[in-house]
Structure formats: structure tokens, C-alpha cells
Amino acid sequence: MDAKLGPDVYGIDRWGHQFLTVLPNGDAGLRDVQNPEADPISIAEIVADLGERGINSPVLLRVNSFLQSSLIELNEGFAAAIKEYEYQGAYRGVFPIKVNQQAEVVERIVETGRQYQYGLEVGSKPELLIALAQRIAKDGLLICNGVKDEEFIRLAILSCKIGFNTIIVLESPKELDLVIKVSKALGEKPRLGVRIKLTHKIKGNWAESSGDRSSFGMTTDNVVAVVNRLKAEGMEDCLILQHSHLGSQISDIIDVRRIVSEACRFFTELKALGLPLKFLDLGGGLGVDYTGEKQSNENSVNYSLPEYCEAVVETVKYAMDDAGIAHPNIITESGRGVVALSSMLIFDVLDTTLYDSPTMPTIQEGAHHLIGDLSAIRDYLTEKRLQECVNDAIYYREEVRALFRRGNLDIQSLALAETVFRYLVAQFKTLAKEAETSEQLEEQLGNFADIYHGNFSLFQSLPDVWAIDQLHPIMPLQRLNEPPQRDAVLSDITCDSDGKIDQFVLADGISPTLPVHDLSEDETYYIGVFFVGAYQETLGDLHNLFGDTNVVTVALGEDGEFDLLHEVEGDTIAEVLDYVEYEAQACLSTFRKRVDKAVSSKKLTISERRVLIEAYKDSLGGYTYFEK
């Protein structure tokens, strides 16, 4: 069967990470990877159940077991690699809070990670306060990166006295001055790390986060200066950690090995200077295969999680053995790899703009000859002449439009030509599904793709899709047992031309359109965007003042049921107005005065006043998205 018409047109088997399946009724189903014998649960049924509870789409759906399984797989992967290579140090992972700062996520990571002595990484004072309110495991680490003021440093140093294993990572020699000042004032020695810029640079969207031109960390001369200063202060025993950020979403396992190897060279040299380093922090970098391609590119990776763990452990072991140094404890700050797969955005399709017509209109005698030429394409349309016919149709339509712009054609004639063109487009699309098509032809037909208008804000919920063309798997959640009839791009609810998605992960590669079904009057059509757990919740903005969506966390049961563990209502309009410095009650008061003035001038009746005021008040307390 042609991949375009096959049952797995969306490539679930490639990118689904065993989390997803298609149920016999055509619904997308969630599998509990921690309990593979349990029945899969229909996402559409979850959404329907949430709707009955008053939790409407768009909704961000978190699955607790997906979050747990990613974290467990990471820690078990390092445990297996450590055993295989007889590595003498431990793995002490930390979750970088910046990747997903939501309380529900952080608290569940801390809870699940406790058995592995898993800790947290913070890069700001607010994140530090979050971390200090968590029950981190006894031997779990609290790594402090980023720019730090005196208050930050004071909190970090004193937190060690109440049981936290807090390590302050120095970003610059100037920061060391501040640490020494606060340390002396408190009479407490800090636990320190030093962040070193490596020279190797990765490829892809996050290349600038690696290499010696990255924003954070010290150059070699800075590191030597810091070491000398610590020795002069008698504080060299405080420096127990070396940190280097490998880069975000590293796609090539060879890059992982090379960067880890370079980090080890610095580690062995610092040990040779007599520093008591115990931890080698390799930062982030563990990538997510968003497309299932298993290739080294911006949206995929050419390695598995076990391969990543083995590459890190093996590289560090051999480097330390060659230098005759005891194996350090390995730290990674894997955020994307831990949380990306745990969440999905679900929204309903509100409307469509269809770029085809099912019937050819009748061409009356006396119609402009260009319209006749356009309609005549139907007579010689074949698979072999498809490209020729598309070229002719585009040419004739443009000529008709030019005549209209110059005032030589009326609006009825233009409308007739457009209808003929849309009919031909429908025929072109049908033929193209069966024919061998060139890249040029696919691009031309892509310009006539349907538009499905979704109840979501790209800028709020999927900012990386807009900003850096990040690919997320996207597919309908129903009727997956039916061949999709249409190819569409997705447009969001904002009034912005950038609010669209036109790159999709399919079974046969990346496509500019998404195969979708014709809408049915008696069914709400839902689309799911998967693997949005990393960064998307924290990077969103208030474009058109669309706020946070409803958020729920669910646990999958054994009998095809689910439990609602946690719910956060999406922003109301009043809350969003407050974010941009409007007081809802002040807005209501001003509006009420204007309404009363209209009543006084007899432009509005008393009963109309009541309806208008109530509508305004109801809207202030309502969801920022489309409500049915």
C-alpha cells in the first residue's frame, strides 16, 4: 500500500516510542510503557471525559508514567553502562528546572528520582527557591549555574547546613570574588564548581550553546586564574566539580564522545594541579528523536539512550584510566530527554479553508476566453501531463487576476475562474496521490493546501515551532483507520500570518502538509501535538493575549481507564489582562459607565444594559480560547 494512504501515514511506529498505538476504532491510544499488559487508552475518550468535567480544549495533557519512564530509563541506562565498563564512580543526574518549571513536573521528577539520588539544577534565584522547597534525595545534588548575586550565593552556601548538597558553579573570576566575600562573612566554606568552555562545537539549532563562543563558562586563562586565587585564599579544597555544557539536542553520538573527551582533558589537568575534584558535570545534550528518523539532524538523533550512556561512561573511564586518576562521579543535566515525551497539546479544529471544489461550474457562452482555456485543462489532464496542466492552470488564473486588477474583468467572472481553478486543484491532488511527483510539483500543490484552523496559539503553546522550526509529531486523534482525504496546513487562533504550522513528520519523511480527514458535523475533530514537555510551557508569550491552556496530569490504568491526578485551569481573560497591567475591575467600571451613558441617551434599553454588562463580566472570567 502506498505510504501516503497506509494505516500508519503519520509514522507512529517510527516516533511513538512505544507510547502510542492505533486502537481498532481508529482512535489514537496511549500505552502505559511501565505496564505493557494494560489496555491502551483512547486519547479522544480522555478528552471527552475531561470535557464532561468542564476541562475543555485546548488542553495540555501530561502522562505521569511517561515522565517516570523517561527518568527511570536514563538512570537505569547509566547504571547498566557503569556495570558493563566496571566504572568506579557513580551517576548523579540533575534535572534543569528551566526546561519545565511547572510545580507538578518538578515535584514528580524529585519524587521519582529519589530512588536514584537524582537532583536538580538551577540557573536563577527563583529556580533556587523552587529547589530549596523540594525533598531532594539525601545524596542528590543541587547544582547552581547562571549569574549569581550575593543573596543567591548566601542562600546556596547556607542551604548546605540544612542538608542540601549544593554546589555553586563559578561562571567567571568576578563571581569568585563575590563568593569569597559572602563565604568569609558567613564563616562557611562553599562547595564550588568551575564551568569551562570547550572548543568543540555541535551542529544544529543550538550550536551557539556549545564551543568557546558560548555565553557561559570560562576560558582556559580564566580557569587558571580562578585556581590560583583559590589557592591563595586557602580554598582550593572547595573546588570539587568541573562543569562543561556539551550543547542542547546533540544529534550525533560522535560529537558526544569528542566533547566528553575534551572535558576529560581539562579534568585530568585540574587534578594534576592538586584540586580535589569529585564530580564531572557534562551538562545537557541528550537529544530526543522527534521524527523517528534515527539520523543526525536538527530534529532527530543517531543514537539510543543506552548508546548515549555507554558513550559517556566509556569515554570518561578510558580518559581517567590513561591519566591514572580515580573515576569521578558523572553528572548530566538532561532536561529535554527527561520531560519532552511526557506531554502533548490537544486542540480542536474550529473551521477549514478548502482550496478545491467538487464540481466544475458551467461556463456560459460569452465568458472570457481565458476562463474557457482554464476549464479546457480538464480535457487533457492525465498523470503524464500533470505537471503541464498545473503550470497551465497557474498561468491562466494569474492572467485572469491581472485582468481584474486592471478593471477589464468583473467580479462575477473572477469568482467563476477561481471556482474552475479550485475544481482543477482537486483533480491535481487526486492524481498526485498516485503519481510520481517532482519536488517542484509538490511545492506547487503545497501552495494550494487546505487550511485547518485550530483552537490554539502557536506562540503560547509551541513557541519553538514558530521561532526555530522545531518539529513535533502532529496527527489527528480519531479516524486513524480511515485514509485521510485532504492535505492541510494548520493555522492557529491568533490573527497573525506567522501563526501556522507547515512542516509535519510523516511515515515517508517531512511533509509541508498534514494528511487530515473531512470534518463531520456530528464530531469534534481533535489534533494532537506530541513531545511538548520540554521548554514549550515556559517559553510561550501572550500573543493576542491568549494565555496558558488548561493542564491536566493523568495516570493510565490497567483496564483502559485513567485517573485524573492534577488539574490546573487555563488563564482567564482577567488574569491575562493583569499580566499586561490592566485591572479587570477598572476595565469593567469604565465599560459600565459607557453603557450607562448609552442608556441615558436612549440608545440602549435597560434589559440590553443587563445583557451587555453580564456578557462583559462573563468574558472576564472566561477562557482566553474559543469556547463552545
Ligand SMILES: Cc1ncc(COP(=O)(O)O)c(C=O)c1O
Contents of the next structure:
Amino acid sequence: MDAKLGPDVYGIDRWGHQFLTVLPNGDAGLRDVQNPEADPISIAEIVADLGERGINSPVLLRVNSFLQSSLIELNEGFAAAIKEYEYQGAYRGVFPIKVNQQAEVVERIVETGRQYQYGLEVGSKPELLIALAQRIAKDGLLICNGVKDEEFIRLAILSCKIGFNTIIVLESPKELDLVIKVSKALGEKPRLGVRIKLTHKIKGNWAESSGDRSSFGMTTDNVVAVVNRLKAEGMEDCLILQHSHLGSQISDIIDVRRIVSEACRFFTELKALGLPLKFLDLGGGLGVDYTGEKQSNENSVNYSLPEYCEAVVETVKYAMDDAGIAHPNIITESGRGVVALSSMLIFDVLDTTLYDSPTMPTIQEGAHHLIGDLSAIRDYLTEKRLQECVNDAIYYREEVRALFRRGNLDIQSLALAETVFRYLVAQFKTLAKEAETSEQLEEQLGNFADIYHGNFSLFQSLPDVWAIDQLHPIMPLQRLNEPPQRDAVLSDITCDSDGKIDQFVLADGISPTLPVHDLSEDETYYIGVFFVGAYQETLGDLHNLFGDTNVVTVALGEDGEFDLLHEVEGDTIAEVLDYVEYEAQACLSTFRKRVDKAVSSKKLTISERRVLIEAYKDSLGGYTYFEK
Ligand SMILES: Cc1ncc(COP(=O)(O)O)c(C=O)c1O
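Switching forms now, from the form predicted on its own to the form predicted in complex with the ligand, please provide the structure.
Following is the full complex, with the preceding chain placed first.
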């Protein structure tokens, strides 16, 4: 049987078919999704070019056309569904800033979205300030969710006077008290929405953001109380929007339909109470098929974008027609669906830890009999007896280790036994590739997988992988025309045993190891992690003080070339020290005093002093990651 090559190993055709390909030289190539005829561009060449410009790995690579295309597809998807179902309302999508707050992303979304009257959603005062500094389309909306204080509300109400279509979504009756107070003080009526807690619960990682126990949104009695209060204040004409967040990464299209139906029931009832609702906001939830499985599970979805748009539009249309109500404008606050694809994390592999060895050491006469027993496994090792041999090897090695711990075996003998064991592991792994293996055997062999040490921080760049076992497609970016010889887990650069990745999306399903190539002396081995544009940049933290990575935005050209549109240098060490309240200059001066004292007492020469001070200074201005 021929060994599998890159595309068949990593399942690119399943999860990356529109944007990724393998070039004849084995490099992973990016396709311009907006211009599929254009020559694909080697990611490794982009990385090499960036390196020449001094922008080193790890780097977050953002592709402008990927960002634009997801946004365009979403808007065109709704436009097509609206046309198909002869829906009378409009689609007025908004981008939830929290999903990626980077100026570069938000500004490009606003710019691309202008043609669709696409707006923004904010969930905090800082996000509101970002939104108020954008040139949102004339009819684009600015939806204000989250907890709001007086200042927030004042800004939101007054922003309507300078051309923003700002809608304050009430999260609680108490918030209405504050809104009424501020509005009366300003003499300005607000545009309001009401956030309703739906009862339908979704499956998956974000189940808690739906159903009764979700922290946001009002219960029905609160909604009715808010309506009555607005009527009492003569403000019911202010309530123009109903909001319900469906939950994030909804994996099942039937859930989408059920939740939209429930939202529509509230809408029609509120309309019947005489409220002038014009907008039905369905929040986020459009999922991303991270694994390409096209199934309803945490990391995949069982629908396409056009199906999602059709399900929403059709469900709303039928519900409104049944109730005899004019079709409202539909809003969604899709976040991950818009930005996940746009960015990929690229890092280099620094080192490997291997648990196998190609050579069997010579066993001298007089070696402990357990070492003889261990090495004898080689003589009866066959595909059929693989499980037996693995069990024996593990047993003998454990016995040898026990002898050493009790002081009955010296360190050379232990080292010899470990080397024999490593040789056997190599044989086991080779046989297992051909043999039928049980789950237990795979787990046993998985314990001997290589560790590839990557120049990245899981906590900074892939926090959801750590926190909720989010799967992202991961694969080497070169040598995809060579069968990978090894299987590895990935470990990051932090000193934390949690800083590892041991679940990978492959063509055959989810695997505890990633097929990789032997490292070569003369080529840096790069690995890419895809679909990281949503939430990852924002949620990352400074574990071990590894800071933000370098970030670049590129435009893919026609002829295999690219343009660097934007660059943000990653944090320097001085910057991360500042985040945790150290002053770089003060640290330097304390260090310098200590060095000078050592020079005075002749422990250090003057030229050593220069080397030491320069190293400290250079480090302060340098990258927090491993630098070559
Ligand atoms: C109110 C609200 N809107 C929109 C979103 C974005 O959701 P998604 O990224 O699933 O589209 C969220 C995220 O949870 C949210 O809480």
C-alpha cells in the first residue's frame, strides 16, 4: 500500500478546499477565494519573505480576501434567501466586535460591509467607543448589548443625533430605569430593543448561553413588565427591536429553526401588544465547520451558509405570514462565521522529543536478565503478536525501573534497558501502521508519540484549544508531497504541561497525534493552525509572559505574489513587563548596578560587562518568543 501524502493525510479537501491547496513542490498554497483562477501562493514563501523583512515566527497571518469573502457570502446568502422566499424585509447584519476587536479587522469589516448596510454590535463601553469611531454605512445598525451604565446610555442615545442608528438592547427592567432617567435628562427618546431569554437549549460548548440558565436576556415576566413600563411612560414607540442570542456555534440546523421559531412567537405576541417592532435580531450562532465533518458536533456543523440563511428567512417568513404581520428586518450578529477563516497561526518547530530509536544496542553478557527478556521480544515480534509484545515490553521496563528505584540496578543498566525499549517502540510503531489495532493498543502506542516543540504559546494564541478543547485544522506547511514518517503531539513554549495539543483533525477523523516529517538540519519546519480569526486573539493571555505574536495582513495577488497590507509587531519583552507593572528602565538600572558592583569587585571584566548589559537591553526590546 502506498503511503499517503499531505492532502490525503490532513483532510484538506474536507475543511480547506476553497482556500488551501498543495503546490507541486509540496508547500501548502493559499488560494484566493475571491479569485480562484489566480495562482495559489506558498505559505512557506510568505513566511520566508516576512522573515527577510524582520517579521519572524510565530506570526498570525491574516488574509484580506478571506475576511472579505466570508462577509460577502453571508450578506449575499441572505440576499439570495430573501429573493427566493419573496421575503419583504431586509437583512441588516452586524459584526460583534468582541469576536475580533483588532482595529485592522473591524475597519476592514466596516469598509467591506458598507455596500450591504452592515453594522456593528457592541457589548461594552470600550467596544461602543470603537464603533462610534467607525464610518458605518448610512443604514447600518449599531446594536448595544451587555451591561450599560449611564455614560454608556448617554453616548448611545446622543450618537443617533450624529447619524448612527444606535439601538440600546435592554437586558433587564433595571436597565430600563436607567435608560428612562438618562433619556429624560437629555430630552431625547432612545431607540430600544428588548433581549428575550429563549427556552430552547442548544447542544455543544455554548449550551449555557442558551435556555433558562443563560445569564443574559429577560424572562417573559420581565419582558411584559418592561413593555408595561414603556407604555406607562408613553415610550412604547421606542421599542423597535427584539433580540435573542441563539448561542454560539450552533451545530444543528434543526436547532436554528426551532430557536428562530421561538423568537418569532415572542415577536408576534409583542406586535399584538401594539409595539412597533421593526427588527428581529437573532444574535450569533452561525457555526464554522472546523473539522469538515459536516456533522452536528462541537467542532462541526450539519449545514452550509446558504442553508443557514434559507432556514432563518423561511422560518421567519412563515411565522410572520401565519400571524399576518409584515416581515421584519432580520439581523444576525454572526461572529465566528465571519472572521474564523481569515487568520492562521504559523509557528516553527524548535525541537523534538522522540520516544523511539532505530538502533538496537548490543547486550553484553552479564546484563541483568530482565534486559535480556526485554531485548528477546524482538525475536517473537510479529503483526499477530503485537499486543502481547507491547504488554511484555511495558512490563519488563517497569520491572527494570523498579529495580533501579530500589537501588538494585545501576544507571548504565537502566539506560541500556531504556534504549532497548525505545528500539522496540520503533518496531511496534512500524508494525502498527499495517496491523489491525485495538483502541487500547493505539492508546498505549500514543504514549510513545513524539513531542514536537513549537514556538508558540497555546494560552496566548489558541486559548480555546486549552479551555474548551476546540479543534482547529493543523498541518505542516511544507513537504506535503512526502509521506509523513512520524506521529507527534505538539507542545508549546510555555512551561506548562497543559500547553500541548493532542487532538488533530485528519482525513480519517480525529487523531491523538499529528503525522509529521523528520526535521531536517537545513530547513525550518513550519506548522499552520487554521480558522483562528474568531475569539483567539482576544481571549489569549500572558502565561509565562509570552505576548502577542506578530500579525500581518496580506493581499493575495494574481501571479503567486502577495502584498503586505498591514503589520503589527508582536509585544516586546519591555511591553509585557509593563503589563505586569515592571518598568523596563528601572529593571535595567537595577541590573546595571549589580553588574557594576561585580566589575568593581573584579568578578566581571569590562568587556563582559558590555556583553551582559547589551544582552539585557536587546532582550528588553526583543520578541517574547524564541528568536534565532
Ligand atoms: C450577543 C452575542 N451576539 C453575537 C455573538 C457571536 O456569536 P457567534 O460568534 O457564534 O456568531 C455572541 C457570542 O457569543 C453573543 O453573545
